[in-house]
Amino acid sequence: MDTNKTFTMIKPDAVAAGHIGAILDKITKSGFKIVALKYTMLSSQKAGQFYEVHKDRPFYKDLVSFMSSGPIVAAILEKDNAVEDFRKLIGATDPAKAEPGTIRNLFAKSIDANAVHGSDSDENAAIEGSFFFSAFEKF
């Protein structure tokens, strides 16, 4: 399993809000190397396809509805411990409890509009990045 990989979407509220641009300097800054890059936006279909990991979960829905409300960016990262270190730039899953500098407490809104998704292990990053790009598509 890869551990220099790790996989982010930059999610609806932060492109609707023009943080494209910051927040991927923010992370090539932090060394992180990108190595698949695309501008998209999920179906009600395709979101639910992404969480079903959290299909009995009560946000599930809300999830689904907000991920497919607008663009994302979605991106395969490389850096050593990617995964470890990319969680440590984001922050908190609440932008109110995340360390200041991160991502979240940069551009976050909300504990539900938190700017950007990180995988949380080598195995998903790996099943996360293959969902969005093909070998094709990674460089």
Ligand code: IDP
Given for the second form:
Amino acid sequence: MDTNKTFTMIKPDAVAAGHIGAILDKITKSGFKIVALKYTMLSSQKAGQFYEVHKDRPFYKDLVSFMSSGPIVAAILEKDNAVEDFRKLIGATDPAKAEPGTIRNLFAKSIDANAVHGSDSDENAAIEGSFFFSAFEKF
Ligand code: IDP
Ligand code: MG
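Next up, the form predicted together with inosine-5'-diphosphate (IDP) in place of the form predicted alone?
Up next: the whole complex, starting with the chain shown before.
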């Protein structure tokens, strides 16, 4: 299992607000290498599949509808200790609780429209990366 890769999405709120460039800049300046990158949009079916682990949470339906409401940027990132370091870089799920200088502190509007996704384990990073990218799209 890779411990040096994680998966991220720039969510529809941050894309719509014009933050793609600023967020990618912050990610690469923080030492992450972009291994795969895609500008795309999730159907509600695909968003439902991606967030299947949350299907019993009360916010699942809203989350699926939000994540399929506009284009997103998906990426696989590489760095030592990638999953943990990236979670630190993005900050808490609720931007009101995210440390100053974190991506969610800087760019997120609310606990649901919170600018970015970051994998929570090496195992999920691999599953989520494969959800979006084939072997031919990773460099
Ligand atoms: P994470 O993105 O920080 O890992 P998770 O608990 O995995 O947070 O939740 C996945 C996503 O679901 C969050 O990023 C956010 O968009 C949304 N979400 C989480 N908790 C809530 C909530 O209490 N209300 C509305 N949306 C939520
Ligand atoms: Mg999560």
